[in-house]
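Only one chain is included here, represented as structure tokens and corresponding to the form predicted on its own.
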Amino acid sequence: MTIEANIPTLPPLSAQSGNLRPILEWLARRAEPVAISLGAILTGLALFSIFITVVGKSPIDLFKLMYTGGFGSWFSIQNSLSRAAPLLLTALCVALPARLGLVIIGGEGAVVLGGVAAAAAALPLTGSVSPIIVLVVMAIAGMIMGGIWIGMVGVLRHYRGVNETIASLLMAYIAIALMNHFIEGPLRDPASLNKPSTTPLPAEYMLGSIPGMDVNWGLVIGILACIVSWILIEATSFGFAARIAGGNVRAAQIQGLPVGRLIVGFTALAGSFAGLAGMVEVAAVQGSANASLAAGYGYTGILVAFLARHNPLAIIPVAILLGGIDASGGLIQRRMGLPDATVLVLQGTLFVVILFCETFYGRFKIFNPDLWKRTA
């Protein structure tokens, strides 16, 4: 009697490397981002201990300090995060445009222009109205300042066909100067001799510290900005029409999109985020209006949304990255004789290289699936 075993047969290798394509190409696709960005990361450090050696530092003893000074102690953290906290307003400013390919560098303007709202919607609210709803009417004065004025490079670019690149660039330089006007004459102070500055707040109109924390809550809102911006990219139909005009506005055009609406729309709220920060380091740092607010916040931000591939999640562990860096520049000008401009050659070196590697992307074919050839 012959006895018949129902061995199951295995599928061959080929199919089994079938059914893990899909996956093994969702990571490729979300590996590349990741290994370029580091590699551009330590291509521009190269260059830059290249510039140390050759005025006459040590790179390594540099890197040290850099590490000390950003993270190297409690103190340290919390002096990282509190500059951080600017930084991820600033980056959204440039990130979320960028999903409708327009290039935005003009954040600087909104940052100190929503700051002076925010301290001239304070002064006759101060003493007659509670400290909570003067930070909102604050809030709410700066983001409408920055949404206005960051909205008005996408009027000029869907209506009239103006380069957004450089519109904004040179609309940063005119809101510092209207900045310099107002805290000098409308708005100044009396009181303020040496640095024109609008009346202080009180110390009950501040924006405090996160509980247990010496770093201010600005943090906590540049965090839930971020949030906010992810899901309304990824989950939301507004975001979703804006990459599609990102990709292709003809095609978005052609499938009725409002192209128009979401250029002026998505600069208004990008303008929005950076005249909250500009608000943030009035009610939270400066107290007033001043020449301060113009402390390169907006320009720092290009270079953490390009870092972060103009992802909002990403955003938030890079200007944790780069208000290190930036937190560590007192500590090497005294411990290594060298100028706070260095730090400034860092950033500057480090965007260089990133602008240079975008040319990388979907060249490599471990990273690119449609370059993979099937087996049979």
The other form holds:
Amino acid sequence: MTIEANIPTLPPLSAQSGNLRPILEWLARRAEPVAISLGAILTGLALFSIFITVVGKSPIDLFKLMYTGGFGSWFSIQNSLSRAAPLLLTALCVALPARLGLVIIGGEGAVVLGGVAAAAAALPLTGSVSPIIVLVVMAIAGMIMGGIWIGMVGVLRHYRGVNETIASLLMAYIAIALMNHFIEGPLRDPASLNKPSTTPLPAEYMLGSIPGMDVNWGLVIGILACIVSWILIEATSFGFAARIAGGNVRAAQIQGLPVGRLIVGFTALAGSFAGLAGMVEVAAVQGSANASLAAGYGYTGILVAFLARHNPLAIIPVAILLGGIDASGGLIQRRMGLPDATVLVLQGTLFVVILFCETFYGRFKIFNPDLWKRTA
Amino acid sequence: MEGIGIWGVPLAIFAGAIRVSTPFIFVSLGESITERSGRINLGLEGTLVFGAMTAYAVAVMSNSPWLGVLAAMATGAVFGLIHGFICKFPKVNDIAIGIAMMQFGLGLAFFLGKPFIQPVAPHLPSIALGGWSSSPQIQSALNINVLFIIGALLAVALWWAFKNTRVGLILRVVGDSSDAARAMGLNPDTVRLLATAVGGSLAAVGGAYLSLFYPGSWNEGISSGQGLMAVALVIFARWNPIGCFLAALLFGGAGALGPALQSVGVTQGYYLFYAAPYVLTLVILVVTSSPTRSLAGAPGALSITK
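Right, and the form predicted in complex with its partner chain of this protein, after the form predicted on its own?
Then the entire complex follows, led off by the chain already shown.
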């Protein structure tokens, strides 16, 4: 907000641009994130192309293959969507607290413990009740576990002033150690020899695929979670209060907003989404809780959330795009003889450039109607 | 196991602590320099793995492990410079950039390191301090790598330098208050850029230890998160280099406890010991934090303590 914008009596706008100006202002404000993001992605792709040229391959061929491998066929689209599904939930684990100004990077902990809790909750039920009840109980167990885990970070933050970034990172390591303890000890299936796991879920209890697709229901759950989160932030008084507290904690406290309850509520909700991601991984992919739960979804989710600028709806396309890049790795390896880490290099380059471009927000006059000249 | 028996466990923990802790020492010393300047670099995991790859590749090609370590230091400094340069700009989140740089470093290391998984590199030399004993366990436990000794000396040197040198004073001023530094005619961005570069090059030495001594090979699973843990270690050590050294030994020892217990027949529950250092760090964080003031002993300009 500039001083100019606060001058109560503005000079009259010229007649011909008078009607257009509100539309232009609206467009300019909407165009800023789109233009900056596109510019950043193009810059990142250009840098990556230089790298690929230097190692002696054609970037054009690579991008064509990447498209084919990520989105070129029904098979590859389904592959990309499957890879995007867990990222939707783990990105929410970062994006929701971020709206309150908290940087939580330990979603991985909630994922693994959510998975273990879901697997443990299913054990006594399989065989006696119907699959749908087992799955609902698993989801609730995963969400409660994840919610408690990240909610604890919020409690420590608000009531003890403990830095949430470091606390959540430490708790992710503690969570992975706890998971290893449970799957190698109390919950271990004696039949799992090389890869310690909990007792596998019988096939009929698994969370199946979306009808007509080879993608599990985790995708639908993730998209629904994103939509619900968006409504919560943008259209409820709870979300409005959170956005105020995220902007200025002191102002929110002076207004009498329950900052503590907001922080604990948002972190617990964020953690429950990550715990749900762990449950989906157990119920739809692994069939049991094992070390594969710590596959790094929690960490990739951080980047998805930052790239989506913590907007739950923007998380959906960003996660699908990353899933697509990820899915094309195998094809690039087979056809071009490049290492499968090529997609990691591309992702890393894009992340660094996009995060760097945050600095350009508000720098361009064309996107900031408050700075426009008032034509007399 | 002749003549050692029950003493095998503490000996194994001791040997393991020294073997496992060396990368922690370098990474945490590097991070403590960066954080003392008021910036946090969460991307040291990528720097460490890229350093491991560079050191291994250069050692394979030149047949000299020390040339490998030097090359790793150079690449680590470049990673630090990139991080420091980007974070100089307003509105850029240093934590997010760190995680992005981690992904970038890992990707680049796996990409360029693919051809070096097969070849064998010469190892870094170690000093046999156990020659007096006839027991092979004691001999191997006291076979201490040169880098561990360098790390220990570096910790003492840094501790002294933070307190007694002009560079140390500059670093502490910039870390405590950008405004005070500007009033002294210092440019905080430049100091932080250099501090991040030095931190990166030390982290890369930690990586070089991994690939050139223990476990002594290059593959994509070489790091078990040592770089990411550096941040926790530095807090645990209260930004004190000697504390970093001791904390690294503790973290290394806790990691060595599991395999040591396993070797004498304890097969369950030892995973919880892996968590012990993190639980301890968290407890220390909870005890020393307060909602009304920033973390005791922390650099004032550090974003994580505000």
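Values in this document were obtained by computation on a predicted structure and should not be read as measured data. Positions refer to the first chain, counted from 1.
Engineer: Is A294 part of the same rigid unit as G185 when the chain is modelled as two bodies moving between the two forms?
Structural biologist: Yes, since A294 and G185 both fall within one rigid part of the motion between the two forms.
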